[in-house]
Amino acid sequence: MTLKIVKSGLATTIQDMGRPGYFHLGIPEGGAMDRLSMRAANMLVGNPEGAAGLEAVFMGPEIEFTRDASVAVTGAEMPVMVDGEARGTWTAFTVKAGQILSFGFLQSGARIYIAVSGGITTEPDLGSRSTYPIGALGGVDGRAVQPGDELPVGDAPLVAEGRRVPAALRRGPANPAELRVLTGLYWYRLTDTAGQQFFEDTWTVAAEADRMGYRFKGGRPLEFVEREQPFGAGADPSNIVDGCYSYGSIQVPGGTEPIVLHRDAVSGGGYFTLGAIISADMDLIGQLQPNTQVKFVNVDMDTALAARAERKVTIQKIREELG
């Protein structure tokens, strides 16, 4: 079976759970930006949680099916239609051979996840089908899908229509969104006043928000503790002599606009990082639209670990709900 891409949407890519193990070589883990939504979509149609599906940003694709398949759409809220008839999100439904899956205008969130029974079975690169365009890995010849593409799908039985993830087990950002932060190795570079203001201020998602990172604007500029810049760090006080970037690191070039590094970000560079978003909140960033207001919240390691455990419990509850 293949999925025939009639319209590709704005930025639709094949994604799974990524390719861990190559970050030290400069190749990011990649994969779905909202992993809970990707996992849930796969569970709804009976796939392994790590199966490849589609991630679409702001605008959905239009897809013709060549045989009957179970489908689920999770993540952002966007009207789902089969031959023009409405279907529910976070719910399994059947698309028959020859029918067209299409989408209306985005209502909330930023990214939808489309899972098809059997999963997309394009050739993997470094163990993953996830699209990483900068490295020309995964996806369709290393790129996003385009009209005319035919995506192979594995064989799998249909699941019962109406399987659904309860609303209580879905997670999206509040308004303003709250992103919890663990301060890091370079936090000492900020003055006490600047550190306090970073968490007091309300920030806004800038237009530069993609799989590499999200930029935030609107807060007060950061002030740095005066020092003699080390050799190789340059004149700007936000510069360092290169360092490693963890997933979720917050760099602030020039001390003005924080950038949270996401799935396809580089693994190191010469900007200081004040800390990192905790892993449990990284899914939320993938659902933030430009101009969304955000508060950064300072937490400790115990809180971060508790949030990670809570997220694991939520995923397990979805597994149990769907059998």
Given for the second form:
Amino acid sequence: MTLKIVKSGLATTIQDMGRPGYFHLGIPEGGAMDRLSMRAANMLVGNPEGAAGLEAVFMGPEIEFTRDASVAVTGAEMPVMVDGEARGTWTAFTVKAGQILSFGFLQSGARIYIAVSGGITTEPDLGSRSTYPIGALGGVDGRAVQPGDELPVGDAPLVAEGRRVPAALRRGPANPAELRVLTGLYWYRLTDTAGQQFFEDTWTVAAEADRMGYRFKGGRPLEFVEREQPFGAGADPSNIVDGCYSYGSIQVPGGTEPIVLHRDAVSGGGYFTLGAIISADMDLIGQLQPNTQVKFVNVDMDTALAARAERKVTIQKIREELG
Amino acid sequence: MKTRYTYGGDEHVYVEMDEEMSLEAFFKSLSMSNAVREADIPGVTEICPANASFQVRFDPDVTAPLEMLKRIQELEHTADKAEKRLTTRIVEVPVYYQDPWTHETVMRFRERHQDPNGTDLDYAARINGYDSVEAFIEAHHAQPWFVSMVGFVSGLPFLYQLVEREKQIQVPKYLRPRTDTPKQTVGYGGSFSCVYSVRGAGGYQMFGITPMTIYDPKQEVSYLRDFLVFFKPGDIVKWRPIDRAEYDRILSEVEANTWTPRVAEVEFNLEEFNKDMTGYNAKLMEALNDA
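Given the form predicted alone above, produce the structure of the same protein in the form predicted together with its partner chain.
Entire complex below, previous chain first.
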């Protein structure tokens, strides 16, 4: 069976749980930006949680089905239609052969996840089907889907319609969104005042926000502790000798606009990083629209680990709900 | 050198050997990241060595962050004792300096540059005290380079010049990064040269272009059939200047899959190198004559 792409939306890519193990060569892990939503979509249609589905940002694709299949759409809120008839999000429904899955205008969040029973079975690269366009890996010939593409899907039985993830087990950003930060890395480069400012100010998501990273603006410029720049670092006070970047790390080139690196992160570079978003809050970034207000919240390692455990419990509860 | 340990969120430990770049810091980082790999600590998923630092990514549910940091810290004395030598390879990389493609890009992004009235090479030559662009280009390719990090995107090598610090070329990055850089551009930023493995954004000054493919996701290029990325940390590179005719010839041979880079196996011993850099480099480059 195949999914025929009629319209591709803005940027619709095949994603799974990514390809860890190649970051030391500049090839990021990639995979769904909002992992919890991708997992939930797969669970709803009876797939393994790491099966490949579609991630569509801001705008949904239009897809013709060549065979009956179970489908679930999670993540952002966006009207879902089958041959023009409304269906729900976070629930399993059937699309019959010849029918068209389409979407209305985005209502909240930024990215929807579309899982189809059997999962998308394009050729994996380095162990993953996730699309990484810069390195031309995964996806359809290393790129996002285009009209006319026919995506292969595995064989799998249909699941009962109406299975759903209860609202209490879904997670999206609040308004203003709160992103928890564990300071570290090159935090010491900032003055005490700059460090306080970073957490006091309200930032907004800038237009440059994609799978590689999210840029924020609107806060006061950050000042650096004065020093003679180390050999090889470069002249700007925000420069360091090029080092590795952590997933979720926050760099502030020139002290002006913070950039949070996400799933398709560059693996290293020459800007200081002040810390990183905790792992439990990475999914939330994938659901932030440009112009959303954001507060960065300073937390300690214990809080980060507790949040991580809480997220695991949520995923476990979804498993039990749909088991 | 003073080693600094810190966390990158709850999934990374970041270890910096030194704030400034040196081959000593690179060797220690490489030894330590190798020691971490050999220690096989449960939960470690990625080990990324960089110029003067390295990073370990791990699952904190398997090994708690504080425990992970301690385990890594315990390996420091092993790295301190490790011999600063490598069995590696020297690779000759052809470079077409002042090529038309990077020149077009240089001009297109002029308003983002420190000196909008010249080229990147004019600027780099001037601020490094060279009388002419030709003399500067000569300084760029006369001595070999050391791949001290692979990353940023898709197998991009960062290269560190094997000369005394006072002779090292240093240039700032663009004031604002470009949104475009031709594939296989030979660039420069801080004290590092690089080869852009794919087309895309970039902030390094642009000096030339190589016809040599260094990243091939389809693994069709003969010398990339085993693995899609060519460079690895520890590789030694000798740039060889070429003209347009040779560039075109090599490019068509790469495309026809009949070209392979000249490569020779060599030993690199940091202590010996430090005693007589020019003499040591001459021996490294001699190995290429037999390749």
